[in-house]
Amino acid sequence: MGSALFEFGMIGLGTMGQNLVLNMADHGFSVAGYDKDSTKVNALNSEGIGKKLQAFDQLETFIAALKQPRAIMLLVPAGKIVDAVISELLPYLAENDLIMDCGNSHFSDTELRINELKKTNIHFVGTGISGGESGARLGPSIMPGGDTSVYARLKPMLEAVSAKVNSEPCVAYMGNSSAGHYVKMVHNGIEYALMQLIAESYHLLKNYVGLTNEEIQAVYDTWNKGKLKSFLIEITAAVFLQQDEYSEEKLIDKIADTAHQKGTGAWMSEDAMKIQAPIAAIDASVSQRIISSMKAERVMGATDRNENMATITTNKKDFITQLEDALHAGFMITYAQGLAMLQKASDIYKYNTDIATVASIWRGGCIIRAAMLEDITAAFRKDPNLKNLLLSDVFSTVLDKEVYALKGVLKAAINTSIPVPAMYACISYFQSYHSSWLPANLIQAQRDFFGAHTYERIDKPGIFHTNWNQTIQ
């Protein structure tokens, strides 16, 4: 590119940054990147031989490559890395630059950092990218938040490398502050426990149906040619086909029983108790990730239980087609968990962000990309303010014939011994929700006996205490 100026810039030229930029390029936007790995500024130079992109790996010859007023977006591990580039950005940059965290950062330290850019009068847009590496190179799902104005800048790019769905770019404004970061964990939170149950739903498949690895493979991909159409179905049915390189055996039966997690789910929780939104499914299935790390713990348990693992010996394909059903179930409620979260959280933090919005732009691009985001957008768009998906007319018609198919296949792992304890919370969660009565007026008098906490009543207003009939030392 010669002398020429950059539009934009990119800080971190890792597999998703650097394809990001190739991204870019690709539809007529000129790049400069940034890293201080020669190996990967030599590699996408060599990549975009014939693009307008640039890298560098001298930070001062970086910046001066860029059009002022600069827009600079970072792609580099959350946390205190971010904090570190941004310390080395500051004396180079200038009123009206802009910062664009592409990563997966936490909301409360956007915020942060909002705040004290906002001091020097620089901007910082906190944004959520999903769609893995692939995403990034042919279009993601993208969630910014910030100012408006700011956005107004970012948009035309963004809007044209963004994963499209029905002509329709799968970026929009997510609402004020971190509130692009927010709707990432979110996001990720839901990506949690989608993968749960499919991991549930598999675990029943193979030791309650007994199906060899093909027979389940043949499974996903005829769920996924029906309401279950989705990237992660997708790419469960896929990963049964994968030969092992090492063995005879498929890929699947040689990877160990234990999942790792970058600690988003766990945030969602977090914050999810802080603001007192329920969100079962996500919360047991970050629990579940931990057990599952507790390999050593689990063997040793084992050894000492001798439970019913029989297998199902009649009717296997009612069993499979009350399988689906079950699972169309929980992705429902599990939408339904994080959506009704998402609102809380804006309207505590005046995100103002519009929840139809928000699904529609993860019908593409994104890993929880699903053919029923299609409804769920509709719903919003119907009623901008649903409380809950559950309350919508098109989802509690299919929910009541669905539910029942999930409690047969709960009571079918129950006398078998198989955990599945995201399908547990789902219906517990459904339950609990269509309750017009629950039994907290007895923890509210325990709370009372032991503690004097006071409790309500139902028959008149105010605050009560009652001086128990303590019997009890």
Ligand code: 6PG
Contents of the next structure:
Amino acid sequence: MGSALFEFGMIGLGTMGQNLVLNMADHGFSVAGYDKDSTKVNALNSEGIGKKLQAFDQLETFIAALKQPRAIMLLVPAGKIVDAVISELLPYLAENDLIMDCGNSHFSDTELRINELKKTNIHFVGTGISGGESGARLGPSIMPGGDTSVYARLKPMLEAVSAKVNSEPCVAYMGNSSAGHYVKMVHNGIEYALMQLIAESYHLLKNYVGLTNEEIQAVYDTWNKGKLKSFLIEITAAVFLQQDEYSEEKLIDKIADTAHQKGTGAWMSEDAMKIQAPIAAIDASVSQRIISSMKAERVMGATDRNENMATITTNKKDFITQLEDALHAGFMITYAQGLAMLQKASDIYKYNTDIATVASIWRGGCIIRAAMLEDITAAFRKDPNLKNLLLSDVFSTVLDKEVYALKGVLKAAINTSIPVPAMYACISYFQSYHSSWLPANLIQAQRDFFGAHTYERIDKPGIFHTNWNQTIQ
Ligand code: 6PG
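Please move on to the form predicted in complex with the named molecule, as the form predicted on its own is already shown.
Next comes the full complex, and the chain you just saw is listed first.
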């Protein structure tokens, strides 16, 4: 594209970076790409013929091709590589340039990078991007945080390339400092729990109801036309159609039952403990990925116990309807936990994140997009101070009915020894959240008994300690 300077730069021309560059060029923005790997550079240059883009394998020429003040996006693996790229870039940068990290970086790293770069008046924008390869190419959900003035520079481009729902772009300012990466971490934790809940429903459909892969596909396909309509249910249905290329069977039956993880779900659990936010469904889902990877131990445990799985004796169709309700309740309770944690984190870390805005940009483009986010957005728009989705009148009636269904599903799961930890976690959270009394008085008494940790009373203000006069052997 001649000698005109490019409006944006992209470092990292892997699948995500390359697709995002093409998406930006499609929307009329000029982009220079950089990658050390010349194969990726050549691939983008041939893909980009006739578009306002050019890829480089030399950092200096890439930098020289950018308009000032520069706006450079990073799509490189999170962690040390981000710091290495920043160090390489720094000698070439000037005041007011901005670096936008679009990877799955830990929010605390983003915080450090913002503060470090501020010293040289270079802006750092931590941004979550969700939607995988096709999202990057056709419209992802984008979660930027940081300074509002810096966001204003990026806003027209981000709005153009993002997914749209009801003509509204799936990008918005997420809040101060590292809010963008924090929101993406919460997105991923919710993603873990929704995936685990769906996997549990699959376990029940396969081993309790006794459905074939074709029948299971039909169930998810039907669910995707109703209140569970979502990207994850849609791809789940599609998974059961996939033929294995090496055998006559469906691919799903050839995949090992050991799930991997890059860590964003565990990050959410870690920070939840730190800020004291209860997110039991997400914690259970992270743990279940770990248990799934302990295959050898599980095989040993299974031969030791050899429990028989009972199959369904009641009406299959009724149970499947009950399961649909139970799964919908699980989804709602998961969103409730994730968003309540985000609200708490926003207060603690002073992000000033608007929860309705977060829910609204998750309606399209991202992995956790779902029809129910429309109602969730509406609930938070109606009451911006809503403490928890479970308190919203829009959901309480629906959830009461669905939690009844969840109880039925859990009974079946217990009786047939099918582990459904995320479903348990959802119902325990729901029931605890709706309990005006919990047995924590006993915990207070025990703490005071063995450690003089004191307790509070229900009838008098103040802090009390009792000389518990029991003799313990
Ligand atoms: C997205 C995804 C993505 C994430 C994968 C894998 O929003 O596009 O969340 O960012 O990397 O889902 O995550 P795990 O390896 O932790 O399962």
